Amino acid sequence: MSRILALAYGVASYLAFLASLLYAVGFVGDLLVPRSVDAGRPRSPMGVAVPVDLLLLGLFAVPHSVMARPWFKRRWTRFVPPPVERSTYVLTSSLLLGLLFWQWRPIPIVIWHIDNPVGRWLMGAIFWAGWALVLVSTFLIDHFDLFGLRQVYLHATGRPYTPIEFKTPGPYRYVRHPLMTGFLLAFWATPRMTAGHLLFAGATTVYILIALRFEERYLVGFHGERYEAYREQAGMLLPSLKSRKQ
């Protein structure tokens, strides 16, 4: 019956994390959500709106970041059964970006507007070509895993979790983090940026690239030489000079 529960429990979980990602297109794309990183709260004033809106962001960034770390794993799974540690923490990611999305205050100040449509166009295409890279990154290094699913699924089966052995298919081979690459491209690509926006994406990079340092040092240490010798080779979220030469 444990078994069966935490399965349902990893379930729901990623469930969670599908219906945020969904809301998160529409948020930063100001598409087909009633709150938007642009519109849908009545307007505070900025010395209102931009340290409740970097509040938050950090509510976010830090549990997001610190729960995705060794030693806190190792304390979290005293008390967490470590099959459900990973959709502990999508869970967790997915209802915080919910509170995010649902308090959220706009700061409607106009940065750029672009009318060319060809510009317009321009942008769109590379908003939506951000998500794609987003969902493809994290197939090519095994989504259910990284989402919690292949955890709880081994769980109810009665087998033991292995971790996903080192790859680097597709972009990776030039790019050590592309889904990041995704994210930062859909955040700014807009044809219309607020201060708002701004807000959201100059944030979201800070946090991006100090998460990301950890993330490596982590990675150096768990992988070794082979992890040193890819970081020669592949640039962090753009291709290096010499991913490109091959």
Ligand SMILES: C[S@@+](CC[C@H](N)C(=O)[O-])C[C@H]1O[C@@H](n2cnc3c(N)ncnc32)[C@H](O)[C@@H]1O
Given for the second form:
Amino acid sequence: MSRILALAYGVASYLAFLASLLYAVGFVGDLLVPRSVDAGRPRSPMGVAVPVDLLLLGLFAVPHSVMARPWFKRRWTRFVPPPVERSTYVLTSSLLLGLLFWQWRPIPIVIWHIDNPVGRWLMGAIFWAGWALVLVSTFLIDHFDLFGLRQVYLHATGRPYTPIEFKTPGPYRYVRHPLMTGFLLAFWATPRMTAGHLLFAGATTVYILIALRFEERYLVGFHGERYEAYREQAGMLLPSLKSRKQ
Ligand SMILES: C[S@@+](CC[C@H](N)C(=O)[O-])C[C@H]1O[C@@H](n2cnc3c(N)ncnc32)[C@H](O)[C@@H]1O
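Got the form predicted alone; any chance of the form predicted in complex with the ligand too?
Okay, now the whole complex, with that chain kicking things off.
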């Protein structure tokens, strides 16, 4: 694949990611978007909405995790050029997220709602803090590597790809997966929890806990004792008592 074409493809995939991230904020927060977790489609019976929503979540989650596994990368880079492997992963995930946003069936049965202005403000603050933690964490790891731009840029400039180093900047010193902590804060912090939002937050929480097991198995395999020691020092999604003593 020509260097310029690969670069253009990488930029397009990155823009697809950005669009899906921005839409996700509106989708979860029921803000500005035409279709959100709670609105935008005529009401479906629970017997339709629940299986459809779970199918949409599965259609995103399974490829998103399988395509991240080293064995899958070894196989599909036989026909996907390595410099655009990450971009293709990002593009695929973004498109599957778009499908979820487009076809999500709201279940607007209110489970809880907070009327107290301070409580509502607090939920809003946690929601935005969660998204901020997601974004900051991507930059602390290597934002442009995570979303494929670094790979196509190195390819375009004729330099070999180098994997990102293990690092524990900022919150990573205390928490192994602050990016996922940010998602969980954003998904759960709402002053008005509907059955549909609860399904989304619950299912994504289960998915994150499962996916982190696979990710950590890979990290231990790749970084060895260093990551093992890290697991002793830092909590998975919340600071552990040990890490607080540092
Ligand atoms: C989307 S990021 C999420 C990182 C982390 N799981 C989190 O939730 O903050 C996943 C990528 O980050 C890498 N990664 C996870 N922890 C890391 C660390 N402490 N240093 C460098 N890379 C890390 C993983 O190998 C994986 O390629």
